[in-house]
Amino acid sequence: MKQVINVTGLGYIGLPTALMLAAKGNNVVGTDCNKELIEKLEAGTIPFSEAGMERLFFDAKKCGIIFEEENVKAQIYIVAVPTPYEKQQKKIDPSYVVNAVKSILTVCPQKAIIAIESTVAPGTIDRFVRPLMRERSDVCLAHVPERIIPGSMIWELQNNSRTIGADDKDTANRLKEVYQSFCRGEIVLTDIKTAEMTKVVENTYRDINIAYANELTKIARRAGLDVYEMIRIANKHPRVNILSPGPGVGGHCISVDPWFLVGDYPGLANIILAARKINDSMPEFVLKRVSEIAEQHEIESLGRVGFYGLTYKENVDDVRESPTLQLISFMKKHMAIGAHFYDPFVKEQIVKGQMFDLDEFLKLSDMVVIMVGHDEIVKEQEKLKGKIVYDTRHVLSDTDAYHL
């Protein structure tokens, strides 16, 4: 009889993982405490947009995946619940992970493995999860940090290398066999705390690189230079790879994970803190530039300014920590109201002034601020003719557009 794999938390990480495991022939039960979500999945409705998800969902259903509200008896548990952080303290909120593990411990059999996929601060499992298992020494613990990004989830699930942190080789190898059922990338075995740290370090590295590009943007503006040309030429050096600047950093990884190190290691994470401050300053930097450009063109009302894009990156519907939402919070702070917003991937009203038709959005906009480089606006850029355009993503071919 095949072992049962119970994936807990069916969001951006848990659902694709559960579907992929099932599609590759594993006996999978996906659980989530959200009753409405379970009902939608049982009815065949996918809760978010992602290339390849419909086909994967069909394959998983064909292979017998089951969706439940409560955990079931299984040999392997994969926990993929949210891990928000406390913005004031800059520390992780482990409550979702803790509650998930508590629930699992009420049903799991002896020798079961609980693998935490949720991104956590280094030491979180030792501090918050391991104490829960003092009376269940027969249950094994592991950390397998997720490593996928919206927009490329299916490909990255299959091709990215993975890290398995475990207390012993037997647990690590049992999990390795499970992940090898779909993962073509290298699977590295290590201890739990190292696995925790490497995931946070990966995202922090990218945050620092982006911050460097964003700082160069501010320097270039002061010096009257083209930051994109500077970066293009610098990147011709064989050992230089500067990322692109932008209006801020969003998503639940790069914009959050570095704060775990800042919160846990105050006084030591100095470069990391500086990078976070630079990237967090970009939405307000953009807002200031919008004001300058609008004044230059005698646009006196924010009601004639439209912000294109609400998601944190192109061609996805994920709005978590998006630079546009950060910018809106600065607008409220400065009582700058009246602008309108549009995003082809966001189908529900999430902000005041949000519109749902591109042509209507453009009709109201004398000035358009490109916050996200969705394929739609690149293909439809002819519709921007006659508009004042501030392209913060550097995606349009129109040389008359303003840039960061």
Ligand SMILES: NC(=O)c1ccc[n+]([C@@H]2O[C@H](COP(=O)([O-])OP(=O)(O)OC[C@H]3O[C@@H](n4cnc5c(N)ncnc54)[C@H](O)[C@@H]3O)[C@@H](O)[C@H]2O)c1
Given for the second form:
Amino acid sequence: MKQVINVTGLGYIGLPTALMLAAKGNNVVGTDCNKELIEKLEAGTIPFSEAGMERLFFDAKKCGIIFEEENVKAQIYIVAVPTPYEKQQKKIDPSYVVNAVKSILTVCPQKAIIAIESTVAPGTIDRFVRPLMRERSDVCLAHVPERIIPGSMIWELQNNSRTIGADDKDTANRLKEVYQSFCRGEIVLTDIKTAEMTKVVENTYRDINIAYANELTKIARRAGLDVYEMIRIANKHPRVNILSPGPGVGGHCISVDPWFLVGDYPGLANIILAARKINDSMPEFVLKRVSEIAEQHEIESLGRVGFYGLTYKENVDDVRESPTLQLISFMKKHMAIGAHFYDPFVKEQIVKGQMFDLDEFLKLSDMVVIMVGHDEIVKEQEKLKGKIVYDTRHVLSDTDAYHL
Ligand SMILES: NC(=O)c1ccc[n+]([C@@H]2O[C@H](COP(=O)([O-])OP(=O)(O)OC[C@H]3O[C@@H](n4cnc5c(N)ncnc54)[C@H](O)[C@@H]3O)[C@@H](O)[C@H]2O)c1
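Give me the form predicted together with this ligand now, not the form predicted alone.
Below is the whole assembly, all chains and molecules, this chain first.
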């Protein structure tokens, strides 16, 4: 009989993975403890927008994917539950992974594999997951970190290289076969600790590179130079690739994972800590520029300033750790209230002053701060004519717009 794959946690990562596995002919059960989500999925509703998801969902349904609230008996378990971090202590909260594994252990048969896709701080599996398996030494553990990016998830699922960290070759090869059913990228086999560390190291690399661009922004401002022109020219060097500066770093990965290294290796993770501080300083830097520009144009109240974009990147609906939310918390600290906000992807009220219609939002804004470069505003940039525009993402063609 064909093996069953039980994907646990059907969020941004687990759902496309489960659908992809099913669409490629695997026997898949998707499990999520959120009853409402399971009902939605059973009714054919996709919980978030992502290019190619509708087609994939249709294919997976046709191939017989099942959605359940509880874990089921399976040969392979893929765990993609959240791994939030505790902001004060900068430490990972492994409780979701621990609970998911505990629940899997109550139903899993002999020699099942539990592959954790959730991003974890290096050492988490040894510290928190392995002790749960003392009574079940027959069950095999693995870590298969995920690299896909919202907005391009389906393509990247099939084309990115994957890392499989496992305790033994047999487990690694059994998993490799599963991932090869949809992944055309290179699949690299290693041990669990190296897989954990590599994932965090990759995100930290990007954080440091962005911090460099952000630091250059501040230097360029002092020197009276255009940072974008500087980076454009520097990147002509065949071995230089500086990323783009921006109003801050958000999302659940790049702004979080470096803290795991800072927390676990104090005194050693020095560049990493400096980069985090630089990137975390950007929302406040933007806020200061907003008041300078507003003052220059005699805009006296934040009530005439509109911030476009609440998500952490363009064309997605994910607002976790977003620069705009970071900026709002600085505003609150300085009692700078009254501004309004708009994001075409955020349909529910999440902040005070949020509006849901672009034209209404623009009507109220003498000054518009572009915090996210959604395609919508790039296409509709004509509507910004006559406004003072501060484009922190450098996405508009308006040559009069202020930049970082
Ligand atoms: N979102 C990304 O772009 C991205 C990229 C790479 C890696 N990751 C990592 O992948 C993991 C999952 O992230 P996500 O964005 O998909 O999270 P998410 O919050 O979108 O989804 C997680 C899902 O897990 C469910 N869940 C929680 N505990 C459960 C349990 N015990 N049993 C069953 N279901 C449970 C939740 O109800 C939720 O639907 C995280 O560790 C994250 O760091 C995310």
